[in-house]
Every structure is written in structure tokens, then in C-alpha cells.
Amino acid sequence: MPRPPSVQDDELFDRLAEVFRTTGYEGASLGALAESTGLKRASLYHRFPDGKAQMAEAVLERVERLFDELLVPMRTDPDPRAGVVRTAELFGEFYGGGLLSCVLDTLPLSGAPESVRRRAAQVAEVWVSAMADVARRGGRSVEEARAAAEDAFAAAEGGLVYGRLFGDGGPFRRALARWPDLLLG
């Protein structure tokens, strides 16, 4: 029988998350990743034997499920306002108020292989589908829901670039506030 995974996955990809987070693809080195996960380099390599390219989009994987429940209220709310405002909540603590950086901007940086950009964008995708959709239940035609979803998604985004280079998450909590109105006008 096999002898279980020391650390289990969920718990092994978010440790992953946090070095990828915070210094990119090109900048988690093999040790460093090991190093935050408690494991050998060896183990790493056994559960992800394609490197870190398969470490990136496993953690990928992980946050399109993180996403996928933060984006539960706006996606099944009746009240597509309430939706909105509860999930722009759920933004908010997921990353502290604006001061944790996101993957899906220092992930898909340089020396990330295409794979991982690629898996980055579909990440994304699912963010930003969302966010359109809810604006078409609140009575947005197809093309102004769809920018107006692009543009709350790089508001927030914007902002949590913000955050990461003054250390103030304001400009990132006033674009999740400003959500409602550009989703649903």
C-alpha cells in the first residue's frame, strides 16, 4: 500500500500558490517551491514529474476552484446586485483587502511557458464570464455586459497591482465597491 501524501493537495498547492504568488514563475526556484511545501525536491519532482511548469497549473487548477465558490453568490443570487455585492465581499477577504497579490498577474509572468499562460488566461476567463453573465441577468446586452465585466475584472486587478507596489489596498476595495454599477449599471 502506498505510504500518503505527507501534505495534502489542497494545502500543498496553496504553499505553492504563495511562492508563485509572490515571485512569479521565473523567480520560483525549485528550491524555494520545495521549501514551502516542507517537502524534498525528490517528492516535488514525484508528484509533479513534468516540474514546475505541472506546479503552476496545478496551482492554477486550485484557484479556478477557489474562484469557482467565490463566484457562487453572483453567479446563483435571484437579486443580481446582491450577487454582485456578496461576491465582491468574498474578493475582498480572499485577498486581504487589496494587499495579497494574484497569480494571474505574477504567475503568467516572464519565463512562464505558454501552458501556464494559457491556463493563466482560462483562469481568468472563468472571472470574467461570470461577471459578464451576472450583467446580462441584470439586462446589459451580450457586448456591453462582456466590457463591462472586462473592465471591473481589470479594475480589480489594477488595483491589486496597486496594493502590492504602495502597500494600500484602497484603490482595490473601491474598484470591488464600484462592481454593482459597472456590472449592472
Second form
2 protein chains.
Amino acid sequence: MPRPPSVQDDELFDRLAEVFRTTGYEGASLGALAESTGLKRASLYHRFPDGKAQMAEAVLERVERLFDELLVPMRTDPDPRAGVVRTAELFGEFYGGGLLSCVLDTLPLSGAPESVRRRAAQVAEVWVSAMADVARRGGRSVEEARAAAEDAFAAAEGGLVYGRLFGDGGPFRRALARWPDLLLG
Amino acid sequence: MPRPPSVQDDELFDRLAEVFRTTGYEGASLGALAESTGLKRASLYHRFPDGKAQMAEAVLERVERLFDELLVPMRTDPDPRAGVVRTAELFGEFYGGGLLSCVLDTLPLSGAPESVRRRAAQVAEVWVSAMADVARRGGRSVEEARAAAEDAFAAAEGGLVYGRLFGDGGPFRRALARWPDLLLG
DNA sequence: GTCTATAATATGATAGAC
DNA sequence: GTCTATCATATTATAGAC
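Rather than the form predicted on its own that you just supplied, could I have the structure of the form predicted in complex with the DNA?
After this comes the whole thing, all chains and molecules, with the earlier chain placed first.
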């Protein structure tokens, strides 16, 4: 019987996420994760008996829950365009205006266990399929909607790559600004 | 007096690049780099006395030389559109149709030395500024050309992130297909 | 649930033979 | 120029006290 996630747990996951986000799976050493959370390594193993892989998966699950919140307007606003605009704003804040890296990019490199990479793809799919759904509601065909959603995802992720390289969130913010037209035409 | 780069060296750099590309800087252990090249760790240190950081920088310099070749049509074709189309084709092949990762994305994570991250940004700048130049030749203002080039870069890199996550090069190839209109209007 | 202590292994790097 | 051998440290992970 899993106890309901506490605020404390969310705080812990956010600290772990910060390390995985900026350093990737292999770069996130137990030492760095311990230092970031303020717990000792052995304490992390108490919470995550399967070690680093379990921590990475927990982080991805936390990100999925956060995505679910950011996606609410796009999923529920009666006006698809207004929903996309609002969700784009929320993603812009979530990624620090384009200056933060994304775990979906940095976590699933080749050193990460298959379970982690699969989980990352699942989380990305939540994001992409929500965009495809709103594009459908906006009148697009299934094929057009899916392609537009993939392109919108790629534009944002690429903007974050640019941001990491150059410390400039401009391309990311422009990508978000194009979401409404890209998804809804 | 540096000896001219030999075919053998290029082969070596490609093996090193393969490891850095798929695993990132911290994930690329000396053991993995040695296994991939067929050299022992000590032999790698003979060629790269400064160790892993020097190997990563050498890989980035090799990528810059390869980019210079891919960019030739875009830089020299009298017809800007034809040049962009051809260079987009070459990038498509270079990145395995969208299924290969890019060192500019995977190498400059937080564990990498500042020298490596700076070098990655320089290589990316070669690519972006070449696209900005052709957009200028196509009649765009300086500001429009730079923004379009950044967006074209981000679209491609984001397509590669999607490809790594889902094993689908579609978004990457569509990004390349949009380069001509994106850069030249 | 967190800690100290510890073990086994991996890693980056060097010395010196050939 | 490549190798074997080696070293110091970092890393993942576990045992057991509190």
C-alpha cells in the first residue's frame, strides 16, 4: 500500500531531478545526488533500494505528474487556441525561459538502463500525445495532428539544446510562441 | 610542427566520437573509449596527454571539419535554395536519417570541463552562422536571418532528441525539409 | 529513517618495458 | 607507438549502529 506522495517527497525528487537534468544519468553520481538532497548515500538507498536507476525513474514519474499539470489548459480549455497558449506559457516557466535542460534529453543516453530510457519515452509520449489531441480538436487529421505535435515537441527540445549551448533561451521561447499556429494552423 | 591529419587519425576520431555521441562526456569512460578504438587506455594517453577532455575536444574539432564539408553547398551554390537543399541532404545522411545523437547535444552536459563546452558552442556556431549567412544572401535582414538560423538548428537538434527517444527519424527529416522555407522564406 | 563504516569495483591517470 | 602493471581516487552498494 503506497503512501500518498508528500510535499517532502516532491522536494526530494526535485533535488534529484536537478542533478539528473544537468548531468545526465551517468554524470549523476550518488555523491552528487546525496549532496544535492542533503541526505547521505546510504539514506538514498533506504528510499531507493534499487539505487540510481530507481531514482531516475522516480524523477521521471515526478516529471510526468508535473507535465500533467502543465497540460491541463491544453487538454481542457474549450478554446483549443487559448489552451495551447496557456500551456505554452507554463512550459516556458517550467524550463526557465529556455535556460534549463530537459531530463527527456539528458537522461536517456546510452549509459542509462533500458528501464530508464523506456520510462523517458513514456513521459515524452504524454507530452506529445496531448499536443496531438488538441491539434485533432482543432480540426486536423490524425496524421497531421501527430506530425505537428512531434514537430512542436522537437522545436521545444531543440530550443533547450540551443539554450544549453549558448545560454540564450530565445529559440526555445520562439518555439513555444509557434505552438498555436503549428498545432492549430 | 603538427603533422597533417592522416586517414588513420580520422578513423580514430570517429571511434571516439561514436562513444561520446551516444554516452555523453561523463558516460564515455576511458575503458569504453579504449575498447571502441582498439587501443589500450595508456595508448590513448600517449596520443592525448591531457586525457578525456583533450579527446572530446579533438572529436569536436573533427566534427567541425566534417560540418565544413557538409556546409559547402549552402555556402557556395549560386542558388541559395539549391545550396540549402543539398546541405540539408548531407546533414540527413550525417545523422543517419535522424537516428543518431549529436555531440553538440550530448557532450556539453554539466560534467564536461568548461573547455569542452566552449568548444561545442564554437562548433554549433559554425553551423548556425552558415545558415544565417545563406538566409542573408536570400534577402533576409540580419536579425531575421539569425533567428531563422537558430530556429533551423533547434528544429534539427530537437528532431534528434525525438529520434533518440522514439527511434523515429521522421521529425528530424521534416525539420531538414523545412530548412529552405525557414531560411529563405 | 538517517547515519558511519566498509567493501568491491570502476575510473582517470602514470611509469616503464618492449 | 603500444603494451602491462600500477596507483589514487571515485563510485556503486551493503552492513549495522543509533
